[in-house]
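Presented below, as structure tokens, is a lone chain in the form predicted alone.
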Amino acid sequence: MKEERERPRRDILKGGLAIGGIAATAGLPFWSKLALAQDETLVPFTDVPATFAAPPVVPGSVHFLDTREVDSFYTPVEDFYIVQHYDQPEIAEADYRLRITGLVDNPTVLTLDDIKSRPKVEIDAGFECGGNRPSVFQGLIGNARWGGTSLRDVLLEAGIRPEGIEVVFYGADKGSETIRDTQAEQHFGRSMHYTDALQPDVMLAYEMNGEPLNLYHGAPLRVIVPGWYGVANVKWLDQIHVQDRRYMGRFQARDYVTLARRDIGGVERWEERSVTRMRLKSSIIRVTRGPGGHTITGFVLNDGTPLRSVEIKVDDGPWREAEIDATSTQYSWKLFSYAWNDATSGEHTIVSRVTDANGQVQATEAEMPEKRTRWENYGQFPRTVMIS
């Protein structure tokens, strides 16, 4: 298992660092140092129960990371978080068909070979579950190198008609839903406006970290929408449908909906909004102790907007700037570290905040709009740690 976990990082280092076109010519990259050195140890968080551990990957269950163990830029496939809403369909590659239907000039059926014969694109994209939260210590996350083909090109060739405004993605996974007194079988589905679907970075992915998608991550084909929460990255994709109205499936209109109080034109109202683009978020994931002192490490996820800074605060002290991994790409997670050289003995509260290029600052929970639903937990996440 350890051998398999290390392989993606080793392969990249062996070939020379090149993530998203950024090359390192001197020294080791930031993320190559994430694995603990022989003289380095984890410092325990006091907010983590002694029994806390990432669950095993088993069919039909949720899997999340123990973020204290993040040790590479790319999350190993077997560690990347897993959430599914219905079944996990096994689809033979030879039998796979993707249908493009609805308000298009050229309805199309594509085999997996058809899709793989198209120009290949790759992108680093990290995302989290829309329900990622402090109780799992922000473990519903992952960052991977995705390979596939451009969704934009497929849609342009199909020819979206002028009245087609919404692009719906259906997965092969299905289950039974009861709406009022009616029970019906439904497939998982999500949608977006056609202008979002035509963004050049959205892809039909068949590879993850250089290998074919596996069952749990949507084999043989899924959508990758960089900068959006995981729910938008539909797995086991088997149909793309263009229509003239908003899609109203369960996981679009009734679930993965955030209810929050907001000022709307000078009137304070409760607003329901679908979970779509990721909100600006950072989180501390571990503290280590080495010969040179202590190091605080964490991650940032957002919608791809450039970052201005990540800062760390210890107890009631000032905000201090952390180092952001310079090789991060637009849609990857951004790992950061802070050299905590003046750590003193005892228990401390540490927290991070991120600011983007537009001046948006990650808020504290108290500063955020009143929110009644479990989705989009992007407030500052204080941690407690014991320094001996």
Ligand SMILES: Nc1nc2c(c(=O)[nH]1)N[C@H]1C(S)=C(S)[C@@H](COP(=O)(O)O)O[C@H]1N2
Given for the second form:
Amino acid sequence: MKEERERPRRDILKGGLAIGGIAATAGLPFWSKLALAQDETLVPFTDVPATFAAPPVVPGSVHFLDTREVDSFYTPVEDFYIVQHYDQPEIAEADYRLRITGLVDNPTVLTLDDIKSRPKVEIDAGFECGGNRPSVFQGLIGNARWGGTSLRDVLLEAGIRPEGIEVVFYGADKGSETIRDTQAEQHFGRSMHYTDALQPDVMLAYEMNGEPLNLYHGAPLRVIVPGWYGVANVKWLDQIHVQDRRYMGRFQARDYVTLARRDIGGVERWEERSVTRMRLKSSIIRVTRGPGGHTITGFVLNDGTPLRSVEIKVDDGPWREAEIDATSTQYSWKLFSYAWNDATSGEHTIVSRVTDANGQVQATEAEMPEKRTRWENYGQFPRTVMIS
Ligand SMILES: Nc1nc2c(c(=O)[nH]1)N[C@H]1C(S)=C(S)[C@@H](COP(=O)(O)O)O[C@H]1N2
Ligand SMILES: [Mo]
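Next block, the form predicted in complex with the ligand, ref. the form predicted alone:
What follows is the whole complex; the chain from before opens it.
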């Protein structure tokens, strides 16, 4: 628990630059190099069609960001991607209730004030939609500082009974689902094994980058599971239910399910597996040109395992090490930059790969197990740029 609220770093950065008036970026922290200086320009990707544009934030629809424009450690709330599968319910704070039900010793109903009066925690967490992919140039991403309270403490007070193994999170948003010939109204729901739900970093968040959570991101309360794909972060949370068996809702058991060829105890099978922890992934998102040369920037997301390196390859050249933002935290995204000082004019293919502290290396798409669904796209993502 943090005693004092820290301001998001981008605010500090703005203030610092205004007062300091520092001209060069040398000596400044990594993230301050991201904002384009006057003498810097974006180098065009030739793999991005001229017509490509990030959709505006419109009520009820999906939004992804233009990753070429990422220029801060914290994604501004107005740029952060938005995904939901049903409606966007508007919940009056005064009417809000969080029900904790099922196999608990103390079933509870909490108001927003009850939740806010609990000890506050803040955590930097970046995540991507499990459906993030090259066709949107990885725009279903964001990194924010989340403020809220510990889910673990709430669950411990409710007292999960010995037979309670599955913790289900329900959102207030609803839609109609058809299963065979039956139609039923359903609320968005996701579940976790109780050992995952009791991990100390899982939180009930009511703030994003120091502001109250807005409608699009799940006001007034959502789950944040650091290190997991976005789908775990249930928005408009209004019930937590503990049960003694698997939850079978659509977004747990049928959708957000990866179908991939795997070795199952020595037998090769098509395995269906729910999207959970983020897989080790890096991607290049922008190239800039300044007086000193070119800079390649990208991001890394994973489950929180420390990283060993990020490397860049230009055309058929060797892998060369990039610099990882040293101020990144365990569950934030990790931005990286590479000083591409020997760029020659013409079109080039550039790609990144990340290696974690366990020696796991981000593979190429061709090296990965055969996969039949769009979920969990984490192979290397080659980009093409034109150097003038
Ligand atoms: N209640 C509810 N929560 C939800 C969803 C939803 O449809 N309903 N979508 C999930 C998915 S698939 C993602 S990727 C994230 C997106 O969170 P964001 O819109 O704040 O970026 O929310 C998750 N939480
Ligand atoms: Mo998602």
